[in-house]
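Only one chain comes next, encoded as structure tokens, the form predicted on its own.
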Amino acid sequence: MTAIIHWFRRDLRLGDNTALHAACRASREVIPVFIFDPAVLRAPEMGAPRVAFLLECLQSLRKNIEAAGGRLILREGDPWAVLRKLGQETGATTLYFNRDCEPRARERDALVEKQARASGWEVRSFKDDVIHEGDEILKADGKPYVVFTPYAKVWRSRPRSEPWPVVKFSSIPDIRIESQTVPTLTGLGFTLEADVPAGGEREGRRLLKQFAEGPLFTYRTRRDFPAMEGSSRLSPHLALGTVSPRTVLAAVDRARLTHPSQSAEIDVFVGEIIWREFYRQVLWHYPHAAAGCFRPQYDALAWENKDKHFAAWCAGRTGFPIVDAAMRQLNQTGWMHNRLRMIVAMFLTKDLLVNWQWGERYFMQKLVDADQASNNGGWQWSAGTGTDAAPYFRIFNPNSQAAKFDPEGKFIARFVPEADSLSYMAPIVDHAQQRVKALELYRRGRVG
């Protein structure tokens, strides 16, 4: 067989990947290729912290392509545009890659496909970054699940794949193939303000080896509490896939066979993992998600979205401990605890009336594990305006949620350390009298 051309996206690792390991397997000469996607890298979304991660682990990604005896392929264009060229270069016709839910993705990833076999090339896409597709788990009549126990109830049932091995490359890389260097932030255009996480595959997997090895067999009782280290933060490395999905769980199922007595706290993290497959499935049958609300009945909200709520919310001033300090660790970090990602969001549709899409973006810019299924998943839920039956009435009070999940204000002394002293600023808002409003801003959208 001709040469295969690999290209990476959200799989920068090079364990358990699934296109890769059939492009070694089926061709002596693979040519792994990255490319900066202008479209990418200019949308709204995109934030610096993404960024600065992704760059990490392709630094990480080109050291392991070089140690297994291949060479990386860094380009910068349009993707078919890059394609073509470095098929041009190397002969190659065939190329192989790793499918995405996300619509934006499906529809560059068609328009390449249709492109590249107008002229004369195969194109082969594989499952990777889930364990079930959207097509592989539907209801008896055929129709994708919309509610999450049902789904899940399924998804445990059926079988799993186990990892693909760490791939090897054959071919001695040509080094007259053109390629960039990794390029820095400064140099694409950022600035990054927050403190993030090392990336890249060792690390992802050092994360999952510690995590399983103890934080996961107190998960059920320590993931709510944002002071305990008690959650896995495999997310980023999850969302740009230096880390698969089906080699956290094989770590899980080791786990569970020395330590059966956990098996509550195990299913508890399992979960999680069904959650994040559940959002992806809706967003795959629902793309209209991405841009409004899953209920559309919802997208005429009569919302106040006053600027200076936003902001204060931004910039973790609104005079709610736990609200600020979730927001300002966002800030700082790049990273949130999922507990507090529940309260600001719902704080922010419901107490301060603000759209849930101004602070889906705005996660967006700011989070380094930002993934659009699991956030706009995420903020829907929260919102009121998702999968739910009847979430609208669905309204936490965030000093109550305070007092329960940072019971000795431990986490909001770390980032709020003002918090309990006279400077600190007054709420902006009443919570029970905002609740009130948004119970009839609801009320108005079901009926309206």
Ligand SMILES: Cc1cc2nc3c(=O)[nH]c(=O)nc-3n(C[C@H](O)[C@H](O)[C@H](O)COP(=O)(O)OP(=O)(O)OC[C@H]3O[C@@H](n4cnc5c(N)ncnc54)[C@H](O)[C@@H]3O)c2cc1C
Given for the second form:
Amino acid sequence: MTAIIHWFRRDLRLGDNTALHAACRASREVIPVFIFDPAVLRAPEMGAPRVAFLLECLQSLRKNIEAAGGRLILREGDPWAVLRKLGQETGATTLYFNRDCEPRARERDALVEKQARASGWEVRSFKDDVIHEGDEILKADGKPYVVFTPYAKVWRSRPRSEPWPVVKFSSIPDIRIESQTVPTLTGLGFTLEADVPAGGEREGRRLLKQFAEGPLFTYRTRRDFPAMEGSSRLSPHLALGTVSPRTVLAAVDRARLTHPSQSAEIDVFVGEIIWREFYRQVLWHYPHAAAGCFRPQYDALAWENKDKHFAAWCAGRTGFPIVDAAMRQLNQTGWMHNRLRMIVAMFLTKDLLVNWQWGERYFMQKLVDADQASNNGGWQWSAGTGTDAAPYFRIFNPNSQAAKFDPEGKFIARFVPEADSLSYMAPIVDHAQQRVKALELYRRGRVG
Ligand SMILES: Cc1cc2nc3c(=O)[nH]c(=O)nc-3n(C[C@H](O)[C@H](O)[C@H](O)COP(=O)(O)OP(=O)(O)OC[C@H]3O[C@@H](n4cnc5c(N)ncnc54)[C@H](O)[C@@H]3O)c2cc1C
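For comparison with the form predicted on its own, kindly provide the form predicted together with the named molecule.
And the full complex, kicking off with our chain again.
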């Protein structure tokens, strides 16, 4: 029996982990490794909240592996160089990992696979991060869906895979295999300014349990109100894989059995998990969307891109209370409510006339749940440049949105306590005027 290297990436858990499960069934010697890839860590969109969360998840994973009698190997460097060396040290020539939909990750994985195979290794990759992968849900003509509703209909009609049963995880706890300790955030060159949530597999499961026992049953009714704790807060866990979508949906199914009358509320939550998968398959089939507009006719839009407007938006100092409260929530906590993400994204693009890609990058740097597929999808939806996007002429009025979704101003008061006082700043733009300008910008700038 030969040892198998399990390469952890965005699947930082022992439970219900497809590649790890397969590795443990195939061999009693599994070598778990996580690689700090400088190319990923130094990328301009990498931010302290996400890295802080990652480090905490790694600490938790390390402890869980040690509790199972193994040892997590942590190394830094180019992935194939690290894996090849690890193979030389341990004799392992088999590599398992879970697939990732992000274009750069796919390129990296293809290269590693090619190099490993050229060296005589066996390489197996697995579907894990989604229920249905890119090629599994296609239209009758074999093309991918670019509209959510029909995609979701097919998604819901397909049988779903269940969580993997627990298998005994046994690895080589050989202390001679060199491993780094989990680095510190400052050691990696990041400074944390936000108060980010706790990471780790146990915390992910705790959040899921808490959500599935209560807020799930009122999800549809409460999820749109930022002053309420109406959503699951599972996004950072789903982004780094401390909880799997299979485990989430299994908990949802159990809750549905005990609360059949709440099925409509539950369906809306499942719909959000489907949005996550929808955007993943978009990026899988259309990797160009990571670098520009999904609809290229919008690439030529003449954004105003005023630095002072962008800086005011980032700092939560626009004079629009709901926008400022939302941006301060992001800066202070590393998370932002979904309704607010849509409001601030529309505001940046259609009130401040700043390119959506500036906002996309800022979100990646500040969000603890930063996830390229969902973030890019959400931004392109809001900017009207994406697949199933809000049409460009649909423009939220931030004050009406506030009146509708924060009617008592409770959320605003939490982050912008000065909003009702005379000391609060005047709006930096006039919404009605900017709306006219935005419509003109889109009308004129669209090519084709
Ligand atoms: C401009 C913009 C940027 C966004 N950036 C990200 C991002 O970087 N990372 C991220 O995980 N989500 C992103 N979202 C989607 C959504 O806002 C968050 O997933 C959600 O707010 C997370 O909170 P929750 O876990 O409590 O969600 P819940 O409402 O409890 O939903 C459960 C899960 O479903 C998924 N989900 C929910 N809504 C969406 C959605 N609209 N699109 C895709 N997946 C969804 C998430 O994984 C979430 O954890 C973005 C949305 C917009 C409009």
